[in-house]
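Just the one chain here, laid out as structure tokens, in the form predicted alone.
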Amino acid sequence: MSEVTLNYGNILRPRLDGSEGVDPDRLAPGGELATRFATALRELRQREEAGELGFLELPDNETLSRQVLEVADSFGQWFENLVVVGIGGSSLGGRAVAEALLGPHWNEDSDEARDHFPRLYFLENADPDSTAALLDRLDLRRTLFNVVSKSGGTAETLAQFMVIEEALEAELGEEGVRGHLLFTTDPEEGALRALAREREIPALPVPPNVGGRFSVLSPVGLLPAAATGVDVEALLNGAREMRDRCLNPDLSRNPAGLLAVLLHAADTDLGRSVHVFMPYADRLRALALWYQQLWGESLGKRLPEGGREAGVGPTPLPALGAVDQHSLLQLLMEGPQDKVVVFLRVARRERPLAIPRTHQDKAALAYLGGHTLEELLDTELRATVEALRLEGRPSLTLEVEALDAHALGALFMLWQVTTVLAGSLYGVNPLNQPGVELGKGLTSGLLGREGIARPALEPDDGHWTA
């Protein structure tokens, strides 16, 4: 089991240049940030008691996890391919699990290398090129489509479902379609649940008090994980242990509390409103995208009593080390003083991959020999952290001992609790997304949905054509 630690010295004033950074006295008992945290934790507990934070309960919901495992076992022996059809919170978490724990070439591995678990695809955007290309290459007779929408009414997902349904019917006949569909949706409401009842399509429930972007540890993320052999129990155990740590009223022992108050202070007190999340592992690229939705959609809100100008919230920026040292680091080092970076380090890799001692006559190559790629990547991370510190640029570093299911579950829970605490600090509801609804309504109206007036779009008079 891999531990998760948080190193935050490089966001504190003594480690920077004495003027930048957070005064550590503010974190001490009775300090300003400790007081803010106590209020935020109290509000979190009130939300929990009101039944609003269903994601906190998921690690203990044995009935739900058992149901997921039973469905995965029953379908796994029949299908060569599993396609998750969903967008945003209905896909990002599951994809983050798959990329982190299955590795980059899962679908290209042989049946034996995959232990005969199915290949796994994520059909997210309603892009006709991507959708058609995937349907053309799959053997539909050996493919299960897991259609995921918490509300059951996501336009992009329902449209893709209709395209898939038609393709299945053309290949298998009307009677054969049902056996190739699995829905993950609200237990009672929505179009997918109604279809599941009408057509007797198997459907997994997403608890009503679990929002889409907080649903990775529900059947939304657990089904694709279980179907491909991921250790679901370890994933949930890691989340459970982290949850308990993140409910500790002692700020110095609460990683979510520290993350929340320090990142909030970086934004509101230090003017660092761009929050970069930068894992140093290719397998964690999708985790950074999952963080982007969680942080941005939860915290970017208009204050309840304010007008259009009363918007708050940091701007999340996903990055990947060391790749983005060659694209973003110059900006992070010498650009506007509006950024704080959260690095994610994997301390130990399964295959460090030794660099051979060759080309000893060439100085540019010789010094690399005898090290490992693991050591090189880790050294680049440490060098980047130090370079930022020397420039007075704040950062924090999360560290996992190894990239396994236990650590990943802990990271998911850590960021989810951090987000709810940060919502309290910003004075917004981190569980809703009112700003998204206008665009959805306009889309439905333009496409002619019954009961929704077609909007008259203002013409864009400024244009240029080559």
The other form holds:
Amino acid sequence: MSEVTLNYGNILRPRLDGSEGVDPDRLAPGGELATRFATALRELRQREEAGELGFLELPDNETLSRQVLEVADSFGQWFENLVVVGIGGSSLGGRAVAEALLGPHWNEDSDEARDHFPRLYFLENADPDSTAALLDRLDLRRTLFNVVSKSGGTAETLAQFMVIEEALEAELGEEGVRGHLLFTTDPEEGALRALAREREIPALPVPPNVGGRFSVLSPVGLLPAAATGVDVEALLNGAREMRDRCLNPDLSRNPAGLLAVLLHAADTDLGRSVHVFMPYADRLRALALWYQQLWGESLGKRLPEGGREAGVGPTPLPALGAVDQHSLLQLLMEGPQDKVVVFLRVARRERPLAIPRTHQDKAALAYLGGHTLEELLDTELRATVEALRLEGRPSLTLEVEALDAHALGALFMLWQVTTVLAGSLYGVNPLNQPGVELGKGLTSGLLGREGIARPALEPDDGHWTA
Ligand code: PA5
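The structure above corresponds to the form predicted alone; please give the structure of the form predicted together with 5-phosphoarabinonic acid (PA5) next.
The next block holds the full complex; its first chain is the one shown before.
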């Protein structure tokens, strides 16, 4: 069982240079941040009681997880390929699980190395190049397509589905299509649910009170996990244990509370509105993308009473250590004082990988020999944290003991609760995304959707062409 730790000393004033950073007294009982947190937690509890925070209940929903496992089992290991078709919250969580727990070369591994579980692909963008290329290379007779859309009405996903359906039909005939489709969607509403009923296509439910970017622990993220042999129970256990910690009214013992108040204070009090999330593990690159969507789409909002100028919210920036030390770090160290970094450290690797003691006559190589790649990465992380601190630039560091399903479940839950608390601190509703609707409406109008007026787009009157 792996634990998660949050180190936050490097965002506090005493460890920075005295003028930057959050005054720790504000976190103490009765302090301003402790009071803000108490209000945010109270609001979270109210939303929970009103049944709005379905993601909190997912770790306890045994009926749902059993259903996922049964569906995954029913396909057995017959399919060579599983393709998840979905976008945004219907893709990123599943991708984060797969990248973290299946490792980088799952699809290249032999059947034996994958224990005969299917290869796993994500078709997220309605980009014809990637869609056509994937359909060309897969044996459709051995492929299952899991079409995921909470609303059942997302243009990109439905269009991909239509393309896939036609390709399946061409390969397998009309009768053969159904056996290669699975839907994951709202239990009652939407075009996908209607189609599932009409055609008797198997369909997993996403609880109505679980929104896209909060759905990773629902069938949206669990099905691809279960179908590839991930320990779903450990994922949910990690999430459950973390949820209970994140509901603790004592701020000093609540990691989501600390993360939320400190990141919110970094933005609103210290002017640090760019929130970098930088895991030091290749396998967590997709987790950083998942965080980007969760943090950005949940918190980037217009205040309820405000006009166009009343927009709030941090700008999330996903990064990867140590790769981005050779890309973003210069900006983080010396650029505008508008950033705070949340590092993520994995304390123990599966394979530390020793660096051999070769080239002892060359100083540039000799000092590396005898260490491990794990040590090198970890030392780089510690050095980067310290370098930022010496420049008076704040950071926080999350740590997991090991990168396993339990820890990953805990990280998902931690960020989700943090996001809801941060929503209260910013004074916005973290569960909706009204700003996305305008673009969606214009797209469907332009493509001629019935009942939606075709908009006249303002021509761009400034352009250059060679
Ligand atoms: O978080 C959200 O709600 C969105 O990012 C959705 O996940 C995304 O728009 C896809 O929506 P749907 O799952 O309804 O197809």
